[in-house]
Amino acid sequence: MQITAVEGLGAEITGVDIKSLSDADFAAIQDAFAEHGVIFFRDQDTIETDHIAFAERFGEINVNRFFAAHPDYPQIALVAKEPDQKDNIGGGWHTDHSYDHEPALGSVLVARELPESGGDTMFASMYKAYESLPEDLKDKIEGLSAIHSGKHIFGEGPDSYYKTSDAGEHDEGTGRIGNADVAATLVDPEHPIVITHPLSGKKALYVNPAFTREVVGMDKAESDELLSDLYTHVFTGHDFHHRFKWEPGSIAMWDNRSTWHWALNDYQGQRRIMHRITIEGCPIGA
């Protein structure tokens, strides 16, 4: 097995079949995520079995509440987008659960249908966001805290993807995302805007503009331009961006807790289908 590192961040682990792991490679493995943030493999011949059982080395299973489930297997959730489709899902800058109170250790996306071209996802580096911001922005945002929800987007809203026409009809999206009954109950949590990350022990920034709604003790404009200070600040920093080119064959296990990613949606009228596997996270603190 060997572990190499992307450009970017990221490390790709090359010379090895997930399906039979020894325990020395799945403890270079988990090293090499808690490092890296994120890890692709390439050349994976596999079934949804195996993407489970390689799903629960790390632990538990998160079953998705607003993303539709694979028939046989509700474990996984159906990243999936049809020709005559529009909008894909993941279409921006965002890290997944942040709207729980302890979020997400991370997923596990496998390939299973890829469009002729496009369907890339980027990634970006929430631990060198954070080393890599001014000074003076990160005196700013030390010790202080953000809300964070899913509400305006897995419920029923003019951001969500779970929307209802005039005549009580759900529209495009219907049946890939969306519960505005589940949203309704999630309770908001509160999150420090610098982690300190419960495997790597390294500072990562932790905020996205999917799901982070507000800095905690700031009026609306002072809590807005802070974000909007940070957001471009990740959106520009290239030197912390990878963009992974999907093949068959191809996964990738990313850490919501140290990066971001965002799906291209630059396929259109082309089938993109892909399993998700959450994994159950951890409280997380400054």
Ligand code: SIN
Contents of the next structure:
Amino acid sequence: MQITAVEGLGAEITGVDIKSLSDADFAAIQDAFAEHGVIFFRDQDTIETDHIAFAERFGEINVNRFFAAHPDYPQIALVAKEPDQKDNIGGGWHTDHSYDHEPALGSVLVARELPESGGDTMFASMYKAYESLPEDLKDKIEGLSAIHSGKHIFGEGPDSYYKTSDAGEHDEGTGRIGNADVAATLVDPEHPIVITHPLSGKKALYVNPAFTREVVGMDKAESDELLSDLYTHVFTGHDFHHRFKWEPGSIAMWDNRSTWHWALNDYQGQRRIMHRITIEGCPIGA
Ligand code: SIN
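Given the form predicted on its own above, produce the structure of the same protein in the form predicted in complex with succinic acid.
To see the whole picture, the full complex is given below, headed by that same chain.
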């Protein structure tokens, strides 16, 4: 097995079959995941039960409350876009599950049907984002925390951007994402803006444009300005971005505590079907 760091962030793992990993190989994969934030595999010949078995080696599966599920395997969330749908799922920088009190460890995404071109996924390192912040911004966020929520995304309302096309129109009746009843029961958590990663012990920036709502102890204008400064730093930090091009048999597994991702929506009129399994996380702290 070989683990090779790729440009920006992440590592490609070659010479393995995820269906038959020895304990030693699996331990090395876990270490690579903690260190690099996202790991990539190519040419994996898997069916749904292989995907589930691989994910379960990392921990308990989170059965998604908001995504449509695979008809036979509720553990698998469908990240799907049909040719007649304009919007995609995850079409903006975000990290999954920051709206939970114990954010998910990560997600394993398997390509099942790809467009002829387009549909790459962007990743950004929140370790490197934190390390490269200007010192004055690092000082400013020291000890601060922020409120995160999924209500505006998964419930109903004008900000429910997952359901809205680029043209601002809803893709009616897609049923792909959202559940207003469950969204209404979410209790919004407060997380430190800089966390100490539970696996690597490294510091990571932990805010994101989809789910972070406000900085605790600031008025709205001050909070919006600070979050905007942090987001601009990540948006423009091209040296800690990686653009992953999917091929049949590709798998990406990202850490939700140390990375952001963004599914590019540049394949209108084509189908893209991905299977995602998310793994439960643990408490996070400063
Ligand atoms: C997601 O945000 O989970 C989807 C990523 C992708 O489809 O590339």
